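The form predicted alone is given below as one chain in structure tokens.
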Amino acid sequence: MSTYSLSETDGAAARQVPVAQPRARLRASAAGFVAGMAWIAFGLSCLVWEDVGDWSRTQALGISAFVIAAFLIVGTLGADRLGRLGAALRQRAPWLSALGLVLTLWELATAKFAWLPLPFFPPPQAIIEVYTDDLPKLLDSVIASVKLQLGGYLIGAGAGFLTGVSIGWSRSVGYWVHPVLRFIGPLPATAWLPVAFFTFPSSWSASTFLIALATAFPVTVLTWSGVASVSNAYYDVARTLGAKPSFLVTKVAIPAALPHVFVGLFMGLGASFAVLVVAEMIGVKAGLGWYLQWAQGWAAYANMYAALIVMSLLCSGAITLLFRARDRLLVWQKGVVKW
């Protein structure tokens, strides 16, 4: 009797699977169709009404919206043949629908009916003009920011990692360094701006120091916590097998502390980006922070929004790369924390 019940249950489940898959595909295709219609509405909003101001990229933006709409509709309908790209389109179809609707409302409220005042709220095509007309200056700012951010972050991460391992492993080092860390670490890195720009020979080196300082504190604290939390049983087993102190540090303490280290690296990355913008606004003559200040001074808010979008993409991309490195090094924790 129990065998018959299991067989009947399995048969019902087997009959439900083929039915569920077409329904899921139908819902995904419908979501892709809705996303395509949202982008068609955005294209129509660009081309049907006349612009209130003089925006040279309106027609190109409308045509691009129609191309994106066609790609979304065709891509979601044929997602099975597109592999990962098709699956990604189906998964992000609701967000793409919302994006199309937001762009439509943005276009109508700015370029068509001027419900939002200029220059504080430029239309979408004004930001496209920034990427086409002011691209050289924006790229120079991006390159300068990446150089400054990367240099300061690597210095701060390296110094914080070595300091954290030293404090977590050696009590004598912790005795001398811990009070200094408690005194300097909680202070915002931007509070050291006057001292840094007076002490260092150039604004570039001062900004690098501030970024490194903002990165080093969370990396130090989390690395120290990771090394200190390693179980003594690991050390006892390694010593029983004849391990030397250098082996205990490099092969036992550091690998066991890596999950904490990456948490510190994530926190340091966010802090370093905040300091980067402030430092570039005050002392550096190039970079995205300088570009933001320049755009605000000339009331070029389209340039400011364009720079903010680029800055957001850079920060998100850096965090994504850090997550990729974490998943590669910490294979046993892959997928535990997602970005």
Contents of the next structure:
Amino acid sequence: MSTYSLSETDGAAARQVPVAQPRARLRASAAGFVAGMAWIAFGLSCLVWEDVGDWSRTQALGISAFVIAAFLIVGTLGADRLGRLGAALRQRAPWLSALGLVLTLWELATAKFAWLPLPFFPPPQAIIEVYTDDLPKLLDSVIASVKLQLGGYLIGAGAGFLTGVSIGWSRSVGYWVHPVLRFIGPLPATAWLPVAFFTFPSSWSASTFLIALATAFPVTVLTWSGVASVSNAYYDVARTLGAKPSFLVTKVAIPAALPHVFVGLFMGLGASFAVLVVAEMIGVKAGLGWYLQWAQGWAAYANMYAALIVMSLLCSGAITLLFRARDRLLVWQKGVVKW
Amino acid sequence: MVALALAEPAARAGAALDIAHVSHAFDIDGAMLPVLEDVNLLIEPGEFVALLGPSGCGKSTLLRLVAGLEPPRSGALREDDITIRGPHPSRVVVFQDPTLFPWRTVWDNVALGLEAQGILKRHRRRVDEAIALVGLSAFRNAYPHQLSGGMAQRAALARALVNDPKVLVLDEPLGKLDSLTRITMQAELVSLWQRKGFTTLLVTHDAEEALFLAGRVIVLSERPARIKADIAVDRPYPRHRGDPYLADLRRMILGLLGLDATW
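Having seen the form predicted alone, I'd like the form predicted in complex with the partner chain now, please.
Zooming out: every chain and molecule, the one shown earlier first.
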């Protein structure tokens, strides 16, 4: 804040910055130290008291917390020499402090004083234990989920895109497809579960179909509206320059509709995650959804939380990938639209 | 200087346009709205003709018919004795809005016509030349939203010129520009036309612009448009805005448009 007002009132902004910087640097360093302290507190909370239950990773977790704390403090001291890593550390210091604090409270509330009822609320070390001891099964589940999700999503996105372009482009296709879309589209894909599981040869193909269906609806509708809303002026320009219908579709309609298509892809992704988990819980005997169900059946609550964390990382990773692809394909929108 | 300015376009690169007994009407909720009524106009190759008329009189409709974007209800339009049946890159339109494709850079926008005709690979240099011609070489990789109004309209002009059109159809291309940019671009248009020799058909509602640019000014009536007057502007280029001859013509044209009281 103070840096801004200084550089605005004074033309010699470049000379003003170093004057204001020590204070900002001090504040950033202080935040780094607070983060370090929070993680030391977490380490202490692991090691000072005895566990109320039997968990094998408590000591390792405590030591890891101290290592992280040391890294935070050293990183804060040497932030200027660490370049981008140092800058990233500074920027994230407040979040890292909060994380350390929450972990401390969690540790105390579960493993040490059992303020939260066990075994429904396992301590952090129990979840770490899942990642170290049950890794192969968890990894298998991740691979199964990613495969199912990716296959279904790609099929659904492709089919939805093609359908959307066709309805947007051709009146006769629109005549036939639109009512079907109106009738079937709003139905949640999970409602098809019972039907799909006995009509398809395998539960895997049934789930792929359902995920594709959940993805295709929003992609179709938004691609369609994107193509339909392309200004006629663009077509006129292209036609006077000698464009044939195929050129109008691929080089005018589709690029102009692409921002809409990405909204559809984003919505389809969310819908398909829901179907994936339900399908895995009910029919497919693999994947993270199945793992969740299985863990609950065995009252292995730590495994459940561990799987939930992995699942949320995967979902947010998929969304991040989609946004990266969008930013790359729609560079021309920079400074025009943002969502 | 005068001799040079008087010189006709070197090569007869333009096409003749023959607009014969053209009438057109729009179907608005079942009611027919006539917009053109028996328009007859013969344009020589390489001529610069301005169509002037009150707004909403049907000038732009006539341009769409010349471009081949719509067929006329009756009558015929011919380019070099060949009936116009659809759009063709030999007749390129520059619209009032630049309508650049926002997802393409300036270069890719200018390359549009060659790409659509499938001849871009062999003629990439023509794109560079067209961009240089309108003075946008430094902006070849810019996206349309990064351009000013005048620059965008220049890019649209380059997009038309890269096709080496025989007929350049201009639908109030300078209508939305600020007055300074407008004056510059008017002079640029004249010099482009002189160098390239294409036939130019310009729609405008600005009498001064028509007189500054065109060799012939066609005054249209209110809707449905009929040709009210066909005025030859017998003045060499570059013209001067203060020329008393042009001022007389302007007064006459405004009179034809029913605006003589204001002068």
